[in-house]
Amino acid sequence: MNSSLIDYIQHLADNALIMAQRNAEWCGHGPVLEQDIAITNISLDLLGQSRNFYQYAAQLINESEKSDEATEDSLAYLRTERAFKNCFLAEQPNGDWAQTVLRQFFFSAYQFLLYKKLQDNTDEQIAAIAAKALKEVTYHLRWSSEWVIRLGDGTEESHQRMLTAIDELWQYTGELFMPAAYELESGFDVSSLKDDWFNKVVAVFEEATLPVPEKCFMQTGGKTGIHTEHLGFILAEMQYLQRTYPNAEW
C-alpha cells in the first residue's frame, strides 16, 4: 500500500471537508440573502471536492487491503481528530463575517495555486479532480478577494474588523507551505507556492488598505494530526448522526 499517497489524498480531502463544514455554519445566518447563498454554494463546492478525494482514497485503501470496508463516509465520519490531516487554518472559528471571508481568501489563494500544480500531477485521478475543482476555486478566490477589499477599504468599523481578523488568522497561514513528508513523496514541494501566494495577498491587501503583517511565529501540526481544540467540536457535530446510528440510511 502506498501509504504516503493515501495520506496525501486524505489531507486534500480533509482540508476541503473541514472548510466546507465551517462555511456551512453560515447557512441561514449570512448578512444578506445573496451572500448567504454564496457562502453556502462555496461550502457545497468544497464538499464536492472532498467527496472526490475521499472516494479515491477509499478505492486505494480497499485495493491494498482487498476489502470494501473503506468508503467516503467512513473516512469522513468514523475517523478521530488525530487521523485528520487538515491544516489549522481550515478549522478556525468563523468569528464575524470579516474573519470568515479572510479565512476563505487565504485558503482559496492557496488552493488556486495548489490545484493549478496538481492538474499536471502524474497521478491521473488527482489531476482530474484538481482540474475540475480549479474552476470552482477561481470563483472562491474572486469572491473572497472582493469581500476583503470591500471591508478593508470600507467603514472605520469594517476596517477594524479586518485588522482583528488578520491578527487572528495570519499565524495559521505559514503551515500551508510547510510540506509534510507525504506531500513531498506524493505531491510536490508546497513551499514553492509561498511567494506567489504572498504576492497575491499583498496585492489584495494594498487595494483593501490593509497592512501585511510582519513575520511571526507560525502554528503547525494539523498536517500530522495535531489539532487545535476546535476540530474536536467540528467532528462531534458533523459525525453525530453516523456514530449514534451506525450505518443509518435515508
Second form
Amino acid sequence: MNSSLIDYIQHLADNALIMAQRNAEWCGHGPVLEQDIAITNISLDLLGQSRNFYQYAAQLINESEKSDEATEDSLAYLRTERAFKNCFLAEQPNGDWAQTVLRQFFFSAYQFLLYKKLQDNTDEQIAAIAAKALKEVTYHLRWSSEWVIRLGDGTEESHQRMLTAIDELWQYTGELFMPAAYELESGFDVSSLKDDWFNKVVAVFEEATLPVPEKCFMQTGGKTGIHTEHLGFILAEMQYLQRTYPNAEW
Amino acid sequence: MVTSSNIETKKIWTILEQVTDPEIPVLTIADLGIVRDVKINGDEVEIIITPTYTGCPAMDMIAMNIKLALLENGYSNIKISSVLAPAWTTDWMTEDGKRKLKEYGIAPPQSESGPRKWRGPESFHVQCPQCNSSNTRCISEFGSTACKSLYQCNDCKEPFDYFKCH
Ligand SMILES: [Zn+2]
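Form predicted alone done; form predicted in complex with its partner chain now:
Full complex below, order starting with the chain above.
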C-alpha cells in the first residue's frame, strides 16, 4: 500500500480537524449570536471534511494491514502529536476575533484553491470529497473575506487589531505552499497555488486598507509532525475522553 | 417489463417517501433528493444516500430512520451506503418540497440556473415566506443549520430562514 497516500489523506484530515476544533472553541462565546452561529457552522463543515478524509484513510490502512482496527475515531482520538500532519496555521490560538477571522481567511483562501485542484484528482474518493467541500469552503472564504474587510476598514481599534493579527499569523502562511514529500508523491506541488493565493490576499487587504506584509522568515514543521506548543494542548482537550475512558460512546 | 424486483424497488421507494428530515420535519428525504438509488442484491436491500452538507449531523439520524422504516416493513437485511459524487445540489429538491418549505415558513432555494444566479448574499431578493414581499435582507449567511441563511423581511419585519442554494 502506498503509505504516502495515507499520509497525504491524513494531512488533509488533520488540517480540517484542527481548524474545526479551534473554531469550535468559540461556541457560546461569539461576539454576537449570528457570528457565533457562523463560526460554529464553519467548524461543523470542517469537521465533516475531516471525517470523510479519516474514513478514507482508515479504509486504506485496514486494507493494507488486513485488519479492521483503524477507524475515523482512532485516527482522530488516539494518535499522538508527532503523528498529526496539520499545518502550523491551523493550530494557532484563536486570540481575538480579528485573529480568528484572519486565520480563517488565510486558510479558506488556501483550501479553496486546493480543493478546486483536488476535485480533478485521479483518486476518485479524494476528488469527490474535495468537490463536495468546495461548495462549503466558498462560503467560508466569502464570510472571512468580508470580516477582514470590515475590521481592516473599520475603526482605529479594529484596524490595529488586524495589524496585530497579521504580525502574528503571516509567518505561518508560507508553510502552506512548501510541499512535504507525501504531497509531492501523492498529491501535487502545492507551491503552484502560491501566486493565486497571494493575489487573493492582496485584493482583500487592499479593500480592507491593510498593508500587504513584507517577506519574512516562514515557519515550517507542522506538515511533518513538528508542532508549535499549541497542538499538545488542543489534543489534550480533544482526546481526553477517549484516553481516559477507552471506547466510550454516547 | 415488470419484474418482481421492479415491484419490490417501487415498494421500497414508497416506504422511503415516509421518512422525514429530522431538522425540517415537513420534508421527506425524497423531497430533498437525498436518496440516490435503491438496489436489491439477493435478499439484501441497499439504499444509497448522499449527504446534503459534508458535516450535516442529521445524516446519521436519517440513515437510522431509513433503517427503522424498512425494519418496520419487514425488511431485515439492510445496507445503507453513502456516496459523495455527484455532490448534492438544491436543484434535486422537488417542487413539492419547495412548496412545503414555504408553508413551513422557510424560504425555498432559488434556482442556481437562470437569470437569478447567485452572486453573493444580497444579489437577488429572497421572497418573504410570510407576506411574499421581495424587500428582504440577509442578516447572516449562516443560519440555524448548515443549509440555511438568516434573512429578515423589511416589510413585515419577520426574520426567517432561507434554504440556500447549494
Ligand atoms: Zn414579510
